[in-house]
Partner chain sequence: MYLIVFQLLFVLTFGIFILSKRHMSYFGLFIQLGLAGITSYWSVDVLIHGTVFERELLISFWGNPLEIKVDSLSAFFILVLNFTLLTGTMYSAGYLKPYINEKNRAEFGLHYFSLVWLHISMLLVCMLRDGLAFLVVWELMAVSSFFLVIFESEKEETVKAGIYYLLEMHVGLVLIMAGFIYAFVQTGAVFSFDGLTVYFARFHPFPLFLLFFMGFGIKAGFIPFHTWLPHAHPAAPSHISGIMSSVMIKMGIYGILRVLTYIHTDLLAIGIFILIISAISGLLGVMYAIMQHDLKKLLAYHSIENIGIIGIGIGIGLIGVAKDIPVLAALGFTGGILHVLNHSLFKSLLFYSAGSIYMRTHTRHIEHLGGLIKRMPVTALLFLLGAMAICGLPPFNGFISEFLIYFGLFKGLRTADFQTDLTILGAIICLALIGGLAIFCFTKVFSIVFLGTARSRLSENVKEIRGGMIFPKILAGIMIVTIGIFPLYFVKAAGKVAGLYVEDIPLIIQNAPPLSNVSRASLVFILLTAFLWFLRRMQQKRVQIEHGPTWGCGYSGADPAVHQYTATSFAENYRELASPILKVDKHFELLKEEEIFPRPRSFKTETGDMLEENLIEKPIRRIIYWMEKAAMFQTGNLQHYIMYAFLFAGLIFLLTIFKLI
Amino acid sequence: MNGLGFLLSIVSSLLFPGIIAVTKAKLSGRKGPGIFQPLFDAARLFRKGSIYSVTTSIIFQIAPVIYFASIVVALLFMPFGQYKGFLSFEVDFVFFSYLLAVGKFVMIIGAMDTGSGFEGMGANREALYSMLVEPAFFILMGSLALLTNHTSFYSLFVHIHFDSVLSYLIALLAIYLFVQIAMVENSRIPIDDPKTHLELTMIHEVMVLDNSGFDMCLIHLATGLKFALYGGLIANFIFPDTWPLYTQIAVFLMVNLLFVIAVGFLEAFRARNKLEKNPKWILTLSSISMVVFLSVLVIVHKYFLE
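Requested chain, on its own and in the form predicted on its own:
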């Protein structure tokens, strides 16, 4: 049963963009597209050939494939209750994080390879925001590792327990951080608006202006997969491994559904930040991670001064 988390995450990712779009449409009083419309769009792009500018090199051509592959490989670390992911080893969350970083780095240099000032501007912003959000993820995972005395995704989620008011606070803050990190990593509101078409304020979308056909299909599918990554982490964080398998599967899918609906709610009711405010907002996530870290120190009775 190893790899069950990977398979369920793949299934969930196919519906994520559609559910977000439907949620936002309903909340704004519009009919909106169907849940499967993003899949139809991806299938249409899949059948088309990619067009490459004469100014681009092989870097631009392989960037979407590497980006998509990095997210798929990162999903192989996804545990499911008492079942490990296809890949699992000590401190695997570090490798997981830098797999995603490799994919994003290749997309950044691919955007710069086009020679477009707009795409280079978007790549610069994406690199900055990814760098700023990285400490929040590592402080959070390090805190959970200290709390459980385990460092792999599988062992960490299996041994985490909540039995006090402080531990429940840690759980709520951790879930909040996973959601917000997912929003930053996917360049969503309040950091970026995927529906905007003004190049001067776009971030991720302006990076992929020159992509087309099959390459654009991979980029769209990667968005759902990256949301599924964080939805899977939240689900594993919530349900215990002692539950029956069918209950765990139902809860996993339900948590992912609630997660993606929450994303739709956040995007429907939040305003996009001004660009100069984005760094400060992202850094607040690291501050919240520090609150989690200090709370864990209290629980495990480890203090800076004894």
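Pass me the form predicted in complex with its partner chain as well; I've looked at the form predicted on its own already.
Next up is only this chain, free of partner chains and other molecules.
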């Protein structure tokens, strides 16, 4: 049963991009593609041949593979209620975060491998933003670790309890942060607009301009998986492990669904930031998680009121 979180995440990840697209389409009054369209796309890509730029080297070919693998392994850490993930150990979120960094690293150099100005730009933006969002995640995890006195995803989520107004506030802020970190990590609005056709303005999508076939299929699937990563964390964060299993599964899927629909809403009604504003905006995430940390210090009675 230890891999329950992993399996559920995989399942829900397949539908995520579709649901986001459908939400956005519905909100803007269009019919939109079906929920399964991204899956069909991926399947079609899997069958397709590839075209490689003569400028590229082995790096370009292996980057999507490593990227995909890094996300799948990161998903292996996903706990589920009282069940651990396949992999679970103390301070595993450090490994988790650095593993995702490996994926980003190879994608960045993979993009630079094509020698294209567009992809250089995308790679550069990705490098800058993912660098800035790192502290926010670590402070948040530090706060939760401090709150629960546990340091692995599994034990952290199992031991988290909310009982006072302050702790509810912290929970809200933490969820907000998780969602926003997910937006940055996935290069979505307001940081990036993946659905535009303008290669000059994008971050993640412009990095994969030259990818095709199997590689592109992996990249598409990875998008869903990355959402599932954060959706799963939020779900775990919310439901207590004391609930019966079936309720948990239902709630897990429900929270994931809500998360993705929320993303759809956010994307429909918000324009993306001016690029110059992004770093500052990401930095405020760190500031907010700092405030969370301070309030956790109050909860654990290290900072005495009065």
